[in-house]
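Starting off, we have a lone chain in the form predicted alone, written out as structure tokens.
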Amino acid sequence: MNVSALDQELFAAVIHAMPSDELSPVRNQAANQFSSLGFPTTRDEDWKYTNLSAAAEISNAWLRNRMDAAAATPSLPPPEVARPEILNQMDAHWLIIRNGSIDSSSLAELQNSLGPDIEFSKLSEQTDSTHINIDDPMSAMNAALLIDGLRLQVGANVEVSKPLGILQIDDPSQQASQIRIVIDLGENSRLQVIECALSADSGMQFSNAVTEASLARAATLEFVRIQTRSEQHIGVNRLIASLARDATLRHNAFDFGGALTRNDISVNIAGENAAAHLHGLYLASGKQHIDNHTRVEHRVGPAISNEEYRGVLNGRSRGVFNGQAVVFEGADGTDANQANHNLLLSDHAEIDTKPELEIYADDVKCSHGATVGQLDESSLFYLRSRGLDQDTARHLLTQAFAAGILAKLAVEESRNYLVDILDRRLSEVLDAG
């Protein structure tokens, strides 16, 4: 780890200057951890393809501006930017997070509309900080600089009638933001979440987001994350999930924007008959860099995990996939499957893919595999012979490849929006050359 990437004096000064609230002890503890670790570097095995030096530079600039600013809280994008048309395109209860701060008006609307069985609270007002999870350098940085965050608790036997929408919107003039959401699902409860991350404007900006999810017995969490950030945005996202007996997690990740995006998913299967289904789609062109790392730990069995990620890469873009499924001793009956499929539309595009299995039990069924290729010439010829031009044929074949992930969509209310944005983004990627 490189501790010199971040200005340690500025970092400590900003932590000291942050408001005194229930998060203060967590910030201090996390600051000590991050100071000893620093930003991950390409010398670290898990980060060898992904360089965060630009994120460190942006963070230093943000720290300097933070100390110079008179206000203790960040400015927010104007309301008309924070309520884009996206809110009308998906039927959901919407919460807005602007520059890492919870929008109070949207939080009040949620509390009024969802009833007493679902509790929302700001992390800065929570006396119990044990649910703030710090398990890597970036989650430590997140906790250290966290202005606020959200905790959502769903009671036992509660099924939320329509999805919770979380709009994360950042203004690049603020340079950096830390976002944390904690979700606790009671026994036999069910929640659907649509998370949309976008930029208020173009410009250099770094966001560091952590989502924690704890699923009690027979609980179900269906989660769709859609990222359409600006072309200069750097984003680090981490999902930490724990599944009790009979719990189910369905997670979809769609990455269409950003200059550099790093997604980490860590799932702990702690109960029998739990199931984790992880599916992702990433489209990249130009010099975009999209890195997906997953780790599913099967600590008991029988249980199921399925992972499938697909990528479409053009220009000089780069994709990374590292999927790990670890089957611990005694987790007999585990069924773990991984797949990563990629289309390279340019001779200069690159994918580094590494599905991994670590198995310490005997009675298991596990598989993993990866494919890297180009559009099938015979299929292109067939479509051309039926009267389609070259561009339309390429678009249809690429769209069919991407549709394999849409077929496993966890939240149906996001489908129309995703189909529309996928079609537009595919056209951009194909035209990028």
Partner chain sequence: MSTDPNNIESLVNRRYAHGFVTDIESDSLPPGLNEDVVRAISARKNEPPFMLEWRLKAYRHWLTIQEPEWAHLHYPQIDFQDISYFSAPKSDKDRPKSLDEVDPKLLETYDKLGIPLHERARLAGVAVDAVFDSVSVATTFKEKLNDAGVIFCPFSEAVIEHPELVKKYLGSVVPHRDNYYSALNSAVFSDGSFVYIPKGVRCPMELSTYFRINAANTGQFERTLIIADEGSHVSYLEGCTAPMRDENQLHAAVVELVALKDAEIKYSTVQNWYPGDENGKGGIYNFVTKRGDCRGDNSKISWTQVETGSAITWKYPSCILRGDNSVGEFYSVAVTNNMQQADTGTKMIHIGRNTSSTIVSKGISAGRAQQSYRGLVRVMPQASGARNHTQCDSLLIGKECGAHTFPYMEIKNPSARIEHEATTSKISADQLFYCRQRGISEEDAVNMIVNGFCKEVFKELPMEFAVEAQALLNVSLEGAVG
Second form
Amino acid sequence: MNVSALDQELFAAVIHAMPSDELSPVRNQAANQFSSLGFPTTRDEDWKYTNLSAAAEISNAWLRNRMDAAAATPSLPPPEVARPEILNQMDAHWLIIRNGSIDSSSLAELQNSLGPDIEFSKLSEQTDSTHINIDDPMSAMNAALLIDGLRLQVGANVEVSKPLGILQIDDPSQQASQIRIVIDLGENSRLQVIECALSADSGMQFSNAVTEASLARAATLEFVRIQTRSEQHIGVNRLIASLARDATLRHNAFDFGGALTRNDISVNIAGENAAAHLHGLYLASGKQHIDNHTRVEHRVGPAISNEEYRGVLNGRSRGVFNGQAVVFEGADGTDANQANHNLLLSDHAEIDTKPELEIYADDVKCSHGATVGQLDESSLFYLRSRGLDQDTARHLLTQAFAAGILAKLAVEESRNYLVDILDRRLSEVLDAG
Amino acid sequence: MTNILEVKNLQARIAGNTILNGLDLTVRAGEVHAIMGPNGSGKSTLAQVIAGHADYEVLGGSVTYMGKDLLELEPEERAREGVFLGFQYPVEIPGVNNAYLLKAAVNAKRRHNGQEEIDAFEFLKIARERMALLGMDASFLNRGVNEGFSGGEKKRNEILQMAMLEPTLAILDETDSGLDIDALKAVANGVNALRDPERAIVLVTHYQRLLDYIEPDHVHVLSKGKIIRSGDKTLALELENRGYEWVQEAASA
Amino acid sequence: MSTDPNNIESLVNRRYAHGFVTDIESDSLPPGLNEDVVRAISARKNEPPFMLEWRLKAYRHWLTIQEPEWAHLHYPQIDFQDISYFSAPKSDKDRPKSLDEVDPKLLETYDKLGIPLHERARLAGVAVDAVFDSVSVATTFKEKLNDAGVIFCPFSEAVIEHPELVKKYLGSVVPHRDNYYSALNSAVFSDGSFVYIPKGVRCPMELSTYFRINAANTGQFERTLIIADEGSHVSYLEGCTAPMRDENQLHAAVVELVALKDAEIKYSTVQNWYPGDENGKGGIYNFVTKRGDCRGDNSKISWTQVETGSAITWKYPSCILRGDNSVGEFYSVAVTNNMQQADTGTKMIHIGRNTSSTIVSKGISAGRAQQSYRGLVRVMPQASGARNHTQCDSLLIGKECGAHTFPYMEIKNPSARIEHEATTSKISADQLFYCRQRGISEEDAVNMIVNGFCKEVFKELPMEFAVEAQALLNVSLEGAVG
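The form predicted together with the partner chain is what I want next, because the block you gave corresponds to the form predicted alone; please supply it.
Every chain and every other molecule in the complex is listed next, the one we just looked at coming first.
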């Protein structure tokens, strides 16, 4: 159960002080929604294993800071920060979102380099903001406190030449940032995204990001999310995707960092022959908590969804997986598969996994599986009999376990960086014992 | 000799694709026919249409079996009337005992013919005899229908079912595919043992190999949904040597 | 061809075979629930004070809690004041001393149900305790069981004859605070079966209870308690039927199993309460709490259930694997047709070392029925070497039904090996065609395939039940295929 909730008075005051722009009506509506819903609690089935009370505390501190700062200086100039090294490690055009604010120089650069392929617009300048999703409490909080968000539109038949990089970076302590990106892919278009979420400061932070993606007929979105936040970071991320006929979504979630991470992916299969491929890998040690929730709604068939998440848990970490596949009445020809595999390496680590099927049509092929276990003893023995020491053998086998997800990588440009970081993180997790 | 099967100008399609384009075929009692042809020529479609698979739509023509309009009958009625299809890919039915299915099938046919049903004891006696004939292990009966069977076991099981059901018309769809030489011989022995003046057998096959062991009376070459050439067993040998293109060219010339 | 195997549709359902009403004068309490009703039930059963206190505690707790809403079930609110909490055949005052004294009409009822108390029991070697509405009417084979030291009697008798055992074990597996329905049951339970198998005894025969709800507007709240002392072994069967009535009737039972060191309990259920008609009118609301406690090392509890009846089923027979090396099993076939709804599954709580559990659940949904498997596998931090394998398959027949799977796995020990697999599919057109090509009618083919689908569970049932279960399955699905 939550011990703390959002300070309603502070929240109302901050909402009142938000800029007046095209987002104002949505902010107010979302604020009302969030005020009535509040932070989810562990009594909510969807949040049974994940407690957001620390996020509420950070948010309160941030709200207080914000009121104080607003009283002192009405507008804070953004601090100058050096260009993060990560931008040079992957071949992509980068958009930087710092502490929830869109970095204007990176946006200008992007508009130059990808301008012909993608139309960028700020949500605060969009006359029609009705599409902004505020259905669940955290999306409502996001919209209520959103300073600004970005909308990307890819025209019909456009194949964006180079991946779009989105860097989410938070630096001050006591930061609560809201990030919202809206992606519209036109018919037959294609976009690749590499999203990296990191912290430049090890203080307490809370980020709440929402990505909305709408894929028109035969559009393809390939999305890799790499999360390497600090040990005190709490991250809540939601992807809401809607797939029209023949559209394809390939999504990879790599969670290596953060104190508490909650990812929600919700896919609406709205057109025939659409396909959703969701693959995730989480490595956790210490007291890390990583929660992946996915929900694929098959509203029409035939269509396929394929999902596999793998986790390695050591120390006192906790993994949570919940995969829902819902097949609506009439969605015949649905082929939905789900799998979650976990390696549990320590006496104090925990996994709570729940792959769910909810099926209202009969001409379907659905399956799910979940396993929890350890490295295969006979494989370990085999490697040791070939002269490898215990640690190397363990590392190798764990790497092989993780490689199953790496094999599904949707954006090639992120591979080298990922392999490198995965290897390092794996060593840390295995050594953390 | 009586006509067991008369197919006239048969046209049929599946999923919008027309596969059979006016096929004619007459099979008399006691005969063994081999229907050969390249992949996609309509061999399996012919077998499935005769058995009554719902995915295949008959567009025109007729199929007369023992003087009756076969196309009017439900699949199980055709089976009880004595039409047997040996499937190319026999399906697995987990948990359903092989013996149970066979006994139910045998008795369904017996009831249909106004005969008394046979009891478990008699059934097992006959089944064991037939299995010995086919060189099959008795444990077959206690396994799930085709469940976990190898390709060869599945095909032998089809022949066992044929032996038990004693059909008037047996159509064996690619029964030779995927068999090693021993399994092929066993299957061929089983089929030969079932040759009978009252029975007709139609072998649907891609290769001539099976015909080394089961000698056909007639060989037909199917191409694009029609029989383009018929002959005796030498036709099969000639096909083996010259390939299907040779007949196809000859037919279109 | 007139039938398209891809389009299997619902037809009219055959009428429920056990839907007759027995015309027996019954002694019922008026509808309604308050402390006086609880006292009245206790008084009618001449219970000792500890039992009344226990009931009142449960009742008072029940008043403070809410009906659960998390299950995937939809039904109108139950008015708990509209139910009669006690109904007994009038002749209860002079309880039968032997079968000869049992009301012949009652015996006739059991005959219709296919449970001739004397004949079949003797032939089958099954000892039967029959619970009619709320009262246990006859227990057969008492003497033979007595010789073995086995206690098998109505619960109300156990309260009086064996209070020390009842005191020690009642509520020790399912405490009255456990959930809404168990609290209600603890307050108002009327009767049920009590079994005690002494140390080292292998119960000489299968024990069996048949439950029947007869009176209108009556709820049935039976309570079963089975204790298998060290090294003992018992197999227990439970069957249920009810008459056809337009209004819904509530059944909220509690079953507690205790297996001490090296003991084994096998509990089989064929549940065929009236499911309501094809439009969902009438039928039993079946809210049951069943739990077994593998309290001693090397103990084993195995649940097998065939659930074909009830309008609503809410039932999770569970195992608490407390003893080291203890084993829990759950084998389930659940069939829902027409408007039936079932939310059923199991919980396996691994606490001891080297515990293992197996879950095999086969769900068949037809008509407009909705069925959910809900399961929990929890491995506690101290439960090293825990093993679980779960296989959970659903078969859908028709376009309007639903099949859902909600398995929870909470694993807190790194040496655990947990595997969960689930599939959902319909009967394949290829399988149907194959059977029909062999001359088997479509309906027979469906029954054959469905029975094959359930085979892993049926083989766990005692022989006499397996036959009944298969027949029931065919009746339940009759009309599901057109």
